[in-house]
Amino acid sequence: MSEYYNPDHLPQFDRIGEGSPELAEKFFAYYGAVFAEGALSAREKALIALAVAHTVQCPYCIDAYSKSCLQQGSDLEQMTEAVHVATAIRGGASLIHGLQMLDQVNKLGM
């Protein structure tokens, strides 16, 4: 295999429990509860997950939640908008740290 990211790993995610079945069971129970219908619909949760997947730059999550979004009835325009929301937040978070830089520059008298 010449690539670091192996798409064949995604359908085998449950194998992560081989090292600690108890912790894996707890994680998967929590994960299932988080994505169950609640105050947010499954569709809304899938869109949030897709946006977060782009923010944390997880190719496995991007694949999984692109599929999930489509299965939950989202279209490409909605999915793209969700990615742009995540991009705006991430960009804003980077920019606001510029004030830390300005404070430091002013403190050092440059």
Contents of the next structure:
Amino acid sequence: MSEYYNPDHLPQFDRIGEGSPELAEKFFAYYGAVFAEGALSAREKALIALAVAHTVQCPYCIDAYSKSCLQQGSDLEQMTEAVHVATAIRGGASLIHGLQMLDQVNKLGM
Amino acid sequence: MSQPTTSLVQRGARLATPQAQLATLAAIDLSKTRHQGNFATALVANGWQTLTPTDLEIFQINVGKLCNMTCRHCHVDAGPDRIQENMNRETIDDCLRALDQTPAHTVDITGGAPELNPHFRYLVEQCVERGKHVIDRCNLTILLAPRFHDLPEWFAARGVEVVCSLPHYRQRNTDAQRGDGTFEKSIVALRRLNAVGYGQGDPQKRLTLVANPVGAFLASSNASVEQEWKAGLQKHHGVTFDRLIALNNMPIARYLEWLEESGNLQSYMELLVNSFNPGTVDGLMCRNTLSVGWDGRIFDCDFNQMLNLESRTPEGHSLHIRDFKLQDLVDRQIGVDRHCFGCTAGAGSSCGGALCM
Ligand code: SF4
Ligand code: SF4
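With the form predicted on its own done, generate the form predicted in complex with the partner chain in the same format.
Shown next: the complete complex, the earlier chain at its head.
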């Protein structure tokens, strides 16, 4: 293996079943059900997936859900806003911990 | 996709001829895809030995390649420079005589921008007089040209269904595919159609939007997409319409050129082939439609027309509208090739939209 990430892995995702076909089958059935049209539309779910993909920084998911978002009818502006939502939550999540820091400083300082 | 373009013919581009387009498609290595990228094999594998017509329902007339626009994805290679290829009055009369011999209930008029043909209004009038449902495939922007200002009202008085191209309900994507400013002009045109009663649920004034993917991916088939479009256009532009049809882009003419230039050709063809959906075959438009070219030649569909793949009798003769005999059509086999995977990918794609949901 010459690299950690390989684009060919994405279309071969089902090979994960080699080690445990039963768990793979359960996972893929669940996965398919999650993304089906439901109370949220398939387009909305793809946008959420795109945002989460950026949060977990998974290149496979970014590849897959960029395509999926376009195919479900989202455009670049909408997709960029979704990525900013992920970014804002990540940034905000760091920053809110600043209050823990502040409490520590206030407790320890004079 | 944001650069404006001109017609392949005007540029003398390599892909300007149907032969070059067919050769380009044939040269793609699809040996690792399902059915090795062979459409006939895919049909046979799913129980279709041959593709044959059903009852003729739609009489489609392509009145010419002249267009006020030059969209990047155009499978007709239409444009303002295509002034040679336009149907004359004689051929239009041949079409009407042929129409009278068929059971077709709908006449689907396309182009280019069909309104630019000098005999367009005559053709529509004649079809309406015959009690046919008439569809005008309209690019919207043409309605803003001064000599077409009265068209929305003129259509409304005749119950013409207006089927309009709008790649996306948001500006960026529409302009990327059809040229800067197209979206705003399209919205103005849609408002004019709304103002005379189109797009408000009246079957006599049906306003249909056609969406093509802006890029190398498949058309969405979800019912929720129509709701999103309706809500989006209503909220931001106060525009209403009756239904949305999503079509895949066909790997023909300028879209084929874009696929090649953008490095997407191989993967797009793999996507089309691997998304082959046997459930779409039954409803393919070539089965219930006849397509007449500007010069009167008869084809199985508008795509075959652009690739110069003529309808043929079992004896191998090509067909012309001047010598129309319904039986010739009934007996024929439909000619298929690689581009046909564009019609069967995913939920499928025909001039009427998704073939199965
Ligand atoms: S896609 Fe339609 S509007 Fe655009 S250039 Fe072709 S015929 Fe004209
Ligand atoms: S391109 Fe589509 S409509 Fe035309 S012959 Fe092929 S499958 Fe039929």
